[in-house]
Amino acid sequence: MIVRTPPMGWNTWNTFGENINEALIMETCDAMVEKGLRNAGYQYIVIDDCWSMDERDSEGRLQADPVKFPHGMKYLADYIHSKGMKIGMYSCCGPRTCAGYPGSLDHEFIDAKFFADNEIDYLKYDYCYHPRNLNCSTLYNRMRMALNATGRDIVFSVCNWGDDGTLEWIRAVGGDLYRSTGDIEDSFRSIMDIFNSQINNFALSGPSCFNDMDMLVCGMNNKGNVSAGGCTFEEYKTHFALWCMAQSPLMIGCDVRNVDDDILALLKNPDLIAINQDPGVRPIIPVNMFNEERYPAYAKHLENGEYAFSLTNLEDETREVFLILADMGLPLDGHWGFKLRDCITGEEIDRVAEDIIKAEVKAHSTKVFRGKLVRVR
């Protein structure tokens, strides 16, 4: 199976930690479907770390824990799959989870004949306690070849945080999406720390080994799991922007029972989506401007000749951004421009941009346009 675009979904982790249940899930997931964004395109619903008993079974297979998830997750991956959407689950490539679980080093194929045989979709797959005497990539291979062995289509989230040369050896060893970074946490520094860590990266990216720049914060509001005084509206719109332009998964982190209508929007709006979701999957080009560190821009080639741009404001105060299109290599000779629309109003622009593309942005937000090259004249 290809993994052609950016998986979508939503995760346990950010929000809840070890706080999960049947319950939990179930709810999500039917808030998902009832608040539109299974019809979004967000697929999965993960339960991440802290679901399993302490200790395997007398046969060496995982356990749910009877307390949490009572019925065990082939009942949830069927409520899950009738629902229309898919279920992942989460392991370790070390002796115990993150958490202090039972993680799969030695048992990657009973483990991936459980998940399999409980119908799980997509499986991230941490790398706390891995040993040091073993090479990460072979770990890594070995459960990939596990789940092949099922012969059951599992997505092969890869969660090494981008230690030990991962991008020397990941789209060998099969991983679908691989975490090119540490935990993000829910703040605007936290954001930024990570997308800037890949900005030299993001052309290794492609589909079935999508560079993973860890679950959305948006809509978190600095409660749950990764609480780190939170973001303004403007800073998780610049999140979810960034995102979407570099194609990273998206996974959200929230509590999409309770959230916000305007963070609800922003995730479901369909400009930024088509972006992340486009099946050219190309890499930003970062469009040296004047005070780029302060006003950073990108560009970003699009299936069917069309392109998108963004335009980042990390100034405390309101500022006019611009993008010099002579920067990405458009001829300012007077004959092509750019026709746009704001993705995230939706606004058709009057004017058609032939040298410069700027805006009005608000403090630490971000502004996104798709266009298409025009002959002016």
The other form holds:
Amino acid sequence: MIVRTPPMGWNTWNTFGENINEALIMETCDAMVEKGLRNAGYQYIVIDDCWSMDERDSEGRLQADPVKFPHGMKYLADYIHSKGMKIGMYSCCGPRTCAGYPGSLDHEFIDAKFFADNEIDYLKYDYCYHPRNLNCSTLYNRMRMALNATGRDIVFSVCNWGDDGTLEWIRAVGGDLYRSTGDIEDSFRSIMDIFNSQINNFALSGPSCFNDMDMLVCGMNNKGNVSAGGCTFEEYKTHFALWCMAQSPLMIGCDVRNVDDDILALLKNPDLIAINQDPGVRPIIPVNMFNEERYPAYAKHLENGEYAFSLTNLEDETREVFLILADMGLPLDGHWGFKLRDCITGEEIDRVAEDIIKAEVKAHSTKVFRGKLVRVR
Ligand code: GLA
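Cool, the form predicted on its own is there; where's the form predicted in complex with alpha-D-galactopyranose?
Zooming out: every chain and molecule, the one shown earlier first.
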């Protein structure tokens, strides 16, 4: 199965860590439907680490923790499927998962069958405790083959943090998305560090090969498992805008049962999601600003011939920022300009942008525009 656009969904880890259970998953699934997130495109409910018993059963199979998941995983899969969504689960290449539960090393085929028997649609596969005598690509190739052998379509979410030359072999071994960095934290610094580390790595992104910059922290407000001070709303906006421009998977990490209205609207923003889901999956082009360090800006070709632009302000105050169109090759002869829409507010900009795109951007915020190149005169 080809995964044509970046997977979208929700994952337990960022907010709940090991504190997961059946009721949480069902309530979250309900909230995703009731709050319009499913219809906005968020499809997968992913149960991360800490779902299993400490030991396998007498036949070597993984077993769900009966206190956390009293009806087992197939029950949840049925519930999630009945709501028109899909279910993801988690395991690890090593003998133990990152949190110390049984990992899939040397049990790949039996575990893949367990996931398929439970009608799981997506597997996140981690890299803790991996053996040093087997290389990373072999371990991921082995699990991909095990998943394929089940005959069930299962999205393969590789989570080896970009280690061991991932870009060289990730397409070969059949990963559909690959974690390119260490774990995100709920802070603006973590968001920008992750994004900056990947600016030159998007060329490989395409169907069934999405650069996964980790789950979203939007709306976490410094509560949960990856707290590190939290972010302002404008910082969460920058996070979401950049993950959309770069076409990273969009896995919500906050408690959607209690999500703030402004965050919910951001996560459902149709223009930003359309950029994230653009079938062309063209990498972003860095475009010069008068001060690139403080005002990073990117352009992107979209499949219908339009273009998207993002302008970020890293200063601590509102600033007027300028994106120089000549820097992406637009002739300076005054004949061409961009007719744009502000993707976050939905406002159509009357004035055609010639030579520069100019915008007032709040501290640590990002503006995103989309539109056509038009003949001016
Ligand atoms: C690793 C992964 C995280 C999460 C935890 C679970 O750190 O990178 O995304 O899955 O393990 O223990």
